[in-house]
Amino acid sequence: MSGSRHLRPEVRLPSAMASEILNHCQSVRPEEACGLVAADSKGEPVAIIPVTNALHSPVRYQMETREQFDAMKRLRREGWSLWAIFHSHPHSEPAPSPTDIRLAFYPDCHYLIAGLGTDPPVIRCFTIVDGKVSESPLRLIS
């Protein structure tokens, strides 16, 4: 992993929304699955927005534009900000790839990345900012 690894506070994701992000990688395997994460007015998760992995492929993964633009404006009519993008490693350790880091144009969000190559699968949190990349612990609450 390119940049350097700091540890940040806890991260809270309702369990039941990490089954949705697994449930969803899971379904598009052997490909890469990605797509976005809301938060309310309080910066809480509230939704998963599964959007198609346009490249098809295992290794990477591009959002299918028209999909990733009718979740910014559901963002933008629900009240919500954008939290998390999450998207999945089917067969590799779920953290960033060198293209993940490369292409994160959101500083101000997370990375969930799930980990499928694992039992049981599981979901890794980071920042990326400027090249660095800052992990953080992932607490599932229910």
Second form
Amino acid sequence: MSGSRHLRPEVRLPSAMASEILNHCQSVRPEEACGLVAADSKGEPVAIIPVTNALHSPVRYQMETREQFDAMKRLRREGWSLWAIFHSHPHSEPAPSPTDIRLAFYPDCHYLIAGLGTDPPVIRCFTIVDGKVSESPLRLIS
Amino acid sequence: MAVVVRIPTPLRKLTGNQNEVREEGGTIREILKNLESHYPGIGERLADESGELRRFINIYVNEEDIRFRDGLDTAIKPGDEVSIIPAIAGGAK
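Coords for the form predicted in complex with its partner chain, given the form predicted on its own:
Shown next: the complete complex, the earlier chain at its head.
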């Protein structure tokens, strides 16, 4: 991984939404899964929007363009904002890979990575700005 | 003729945090040229040195991806909405 990591304040995600992310990631395993997390006007995560991985690959993802467009339109219409982009690493550590860092075009949202190679699976939270990765502790709340 | 151009969050620093701008142009190519003249730096984020759309940039006119129309030469008519959407991609390798 390029860039250094800095620990940031914790990020809170309802545990039901974390389960929703993990369930979706498990459902498309061994392919990588991907999707968006929307936040309401108060900035609280409010919805998980799974998006098809157009590459159907176990090591790469790219959101299906039309579904991504529709998801962004839904955010706009609901008055939501993009809170996080999630994807899975079915076999490897849930940390940004060089590919994740190179293709991170959204510096203002969280990148959630679900690692499915451990039991139980884990989700970690990062921001990626200009190639620099920062991890935030992810706290699951009820 | 000016149409609405939706600016994605990663590019809003270049548009003074505006999520929508109005831009003149009869084609997407003309709109991108005018965007660059008003918001310097945005052009190179959207197109490469040869003027072609970057691989990870998607542009929609209303509900349609311009790659399935005439690319940068896609014609724009009054009332159209142009959306710029950087791809979301990555992966373990």
